[in-house]
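Just the one chain here, laid out as structure tokens, in the form predicted on its own.
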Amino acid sequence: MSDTSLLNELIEALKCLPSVGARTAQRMAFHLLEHNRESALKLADILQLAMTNIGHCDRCRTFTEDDICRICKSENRQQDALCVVENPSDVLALEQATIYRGYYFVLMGKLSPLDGIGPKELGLDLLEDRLAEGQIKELILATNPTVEGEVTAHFISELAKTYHVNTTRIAHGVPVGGELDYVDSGTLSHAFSGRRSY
């Protein structure tokens, strides 16, 4: 089957999505063209609007259409708690799965000198401004348990110490319903060293 250049462009454009390779992009393109053109046009319109109108919150750096996001605007949140996460998707996960009702700060990544990502790229100057305001009493570090995530958490905890802000780290360990003999050694080590009284 011969491709038109526009079809080829569509397939290439779909490959920008995570976990979408050439074959998956091709299947998506053919599905949209053969069965779902109306939804594809709606998707194109929404993508255009989202890419044009969604930016970052001036206070926490998560995605929002406004200068200040819905969470940062809320006065019903715990005023003295700030949870630091790597990505906006982490905010959504915590909001859905926990009872935490403080504020957030989104790094949009993690420290990675080899990739050219330092404190400035993570907005740590803005985080420092938040800490300097004196309202934050607990800084909760919820970065991922990777080497870069741990380094980032350590760097931020040292920053918080200069402002006498209590810093806590979310626990990492055995998942609910998990069996010890199936858990990797790094996770098991973290869980064991982070044990608490019962």
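Alternate state requested, the form predicted together with a further copy of the same chain (shown: the form predicted on its own):
Chain only, nothing else included.
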């Protein structure tokens, strides 16, 4: 089991997966070799295909192997609603959890000048084109409630104003099933100041 053996190379390569360290990578390598060579070969093929063929949707910037993603292509969606999210996984989460069936715009990040991520990197020119089309009536800001997420939401809402598009922000507050004394103070003050008539 020298350091240059194929087995060690495999263990090393598996570490590119998120939250997989030396120990887990070793366990994965042995598992695949012992029980699952066929699936591993299939994984190799699909990894290769996916990494070379999956790009970004020309319209909403999410991941897709086509020019335009399935959601942007669909004409059965609410035509005048656009939901802005940070990542493609947010689209999946919203599709599963909500009854929202409008379109999405995926920033692929959030404003973060220190990391060199400005409006251009987030494709906001593409978003502006979309707003300029005049079809969108409601722009839903669903960026994460972090400092950068809030700044990004604010920036985009200013942008939308110039196109006279109505913007809304998803609600932040106590999570359903949560208990007040377990919720952090930031969330609680958000929930309190954002109270609605009952």
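Only the largest set of C-alpha atoms that superpose within 1.5 Å between the two forms is called the rigid core. Numbering follows the first chain given and starts at 1. Note that this is a predicted model, so its numbers are computed, not measured.
The Cα position of Gly21 differs by 2 Å or more between these two forms after fitting on the rigid core.
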